[in-house]
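Quick heads-up: it's one chain on its own, the form predicted alone, in structure tokens.
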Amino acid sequence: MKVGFFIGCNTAFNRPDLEQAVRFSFPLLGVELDDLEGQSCCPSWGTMPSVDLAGWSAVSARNLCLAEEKDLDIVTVCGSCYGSLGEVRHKLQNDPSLKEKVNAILKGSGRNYRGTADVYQSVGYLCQNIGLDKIKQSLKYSLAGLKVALQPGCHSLWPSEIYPDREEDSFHPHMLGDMCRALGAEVVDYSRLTDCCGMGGMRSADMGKSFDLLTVKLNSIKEEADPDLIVTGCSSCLIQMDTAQLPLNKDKKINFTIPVLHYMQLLALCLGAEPQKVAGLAKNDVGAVINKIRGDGNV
């Protein structure tokens, strides 16, 4: 089994741990990695979708020729880039106008998109193609006693119809949590799960509402799951959720702190990684959570 794996330019140049833990697991769970070379910007919300629908869908289109050259699908760690590649795909599969543009873009680059490539995301690739029994056969560590709380990400979860890996009700979503039962946590629950986090093109525009936006999220999960740990599906909500929470104790938003990783992180841990390798680049401590994870009585 072979797929294409587009980094994202938040995971290369902020989390390379993630990276690292995506190169890492994969291989053991009998999938090899593509590199895709040549990738570039998805490009993600905020930026050329805004401005230029047909610029956007042709630079998107260029990183989808470059899986569908090869035969392969494409597999992302970032829930901007899984939206903005799978939205891109299907409207070129569903406007016939927009394609023909795209692949006139495209002509002098050499390139012809023709819709072969299908996007995944990291976690529901996982889950379709390898199932949660393999992934619970390969395990050296577990994460018993831990409790997890989720933040599947809103790219994730929608536009629903336009993905392969969908969930079943993008409202009760349940991949990332059975993924993470499969690891052997327990994963409470909270009100806000499919809240956005602030992420993103708000983010960007104006950081007070964004992390006005994350402080009534991380208060919902503190307050009604109190966890050892939050776990995204997404790089950019790995991101928000580990950083804002340092400026946010500092304006005393919030008065806590609850460790961060992304699934795969977990999963590269559980699989035998080396910590500093994967999980090195976490701002709020996650020395504990490894402790645990890696403890006597654990493996």
Second form
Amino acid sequence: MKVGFFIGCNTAFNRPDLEQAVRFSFPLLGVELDDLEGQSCCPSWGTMPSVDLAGWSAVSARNLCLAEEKDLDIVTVCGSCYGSLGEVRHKLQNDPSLKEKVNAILKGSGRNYRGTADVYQSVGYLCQNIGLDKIKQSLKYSLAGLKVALQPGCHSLWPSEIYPDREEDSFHPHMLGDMCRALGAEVVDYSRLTDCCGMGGMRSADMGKSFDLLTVKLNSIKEEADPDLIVTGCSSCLIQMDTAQLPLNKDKKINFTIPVLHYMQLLALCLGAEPQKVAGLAKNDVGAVINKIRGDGNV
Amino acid sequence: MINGSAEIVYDLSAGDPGFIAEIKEMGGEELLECIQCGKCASVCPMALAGFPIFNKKLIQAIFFGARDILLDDSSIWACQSCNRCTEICPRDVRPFEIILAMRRVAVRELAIPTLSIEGLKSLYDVGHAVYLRDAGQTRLKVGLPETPPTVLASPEALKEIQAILDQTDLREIGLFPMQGNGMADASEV
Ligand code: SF4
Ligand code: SF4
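Return one more block: the form predicted in complex with its partner chain, after the form predicted alone shown previously.
Full assembly next; the chain just shown is listed first.
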């Protein structure tokens, strides 16, 4: 099995430990990664999607072409990439005149978008194509005794109709939870599970309001679930939830710290990856969590 | 601040009659299906966080033809692109598409946040809207090559991206100078 790995700007430049986690885990589960050399930004929502529909679609379609030219699907750990590429794929499937415009733009680079490559997010891809049992059997370490709270991420869920790895009921998602339980973790519920983390356009527009939104969510997690760890399915959620806790503590908006990891980082750790490589850039100390997983006190 | 919306007064006689058509043209095709039921607002993070003009209100304001008022308000840029609204709308309006359409109208009036211009410029210059200068060091720290196998490692790919962007409305709108490899090549000849 082989799939194109769409890295995404935030993962490549901000959290390459997450990139390492993907590069480590997929092959161990029998999925070879293709680099889709020359891939660009998805492009993200505040850029081309906000300027020009055909232009956005052309940049995304070029990325999709890189996979379809090799007969591959795409997998990403970033909700925005998943959403931007997935939306364009969906639009091009349903709008022949847009597809025509896009192919006219791509023609100069010798490309022609056909629409064969599907776009998956990492958790959904593994859940559907590898399955919980195979994941369980591949583990070197388990998360037994670890309480995790989930952050599935907006773009992993909505609009569900465009995604090949959609949830049955996107307002009551269960995939990320199933995948964490497959690692042996106890998944603890809290009422604001599907609330937004505040990253994205809102954070750029008004950091205060974005952080207020997150504060409500974090308090709900702490008070109702009190987990050892927050597990995200999206690199943007990872960055927001991991970095914002520091200033929120400083401003006395919260008075606790909860470590945050992307699911792929947690999986890599359970598969035996070197912690420094796959989780070495976490802002909130993940040492205790890693010790608990590896049980070797070596971190 | 949070109740900023209460201060917005719509002058119904001053509405722009062509506005609805303009929004539809920019991608908000299902606009007129909206019955103002408010489901989209009930799940919207922008509404929850207190931005005055969220999905449902934006649509109503477009019905009013309140183009100038909307151009003066920056709420649309706080949209999270989360598509909760698209998922829940019983009329398939796809409210997020209306937000994007309104942004496209605003961009053509040069009403666009600096961060978006920077992102677009970065997309054009290096192929990534988000690019951190010291990223190479961060990557080395976790054992990855300094440069990822993206457009950053491929001058041809960057040329391709720039050629694509050169054919979009970006060039006409003129938010930043677009002098990519294509032009440099031309001047070399
Ligand atoms: S949910 Fe749909 S129909 Fe209801 S107000 Fe929002 S856009 Fe209009
Ligand atoms: S996509 Fe934007 S308008 Fe729709 S619910 Fe999300 S934040 Fe609100």
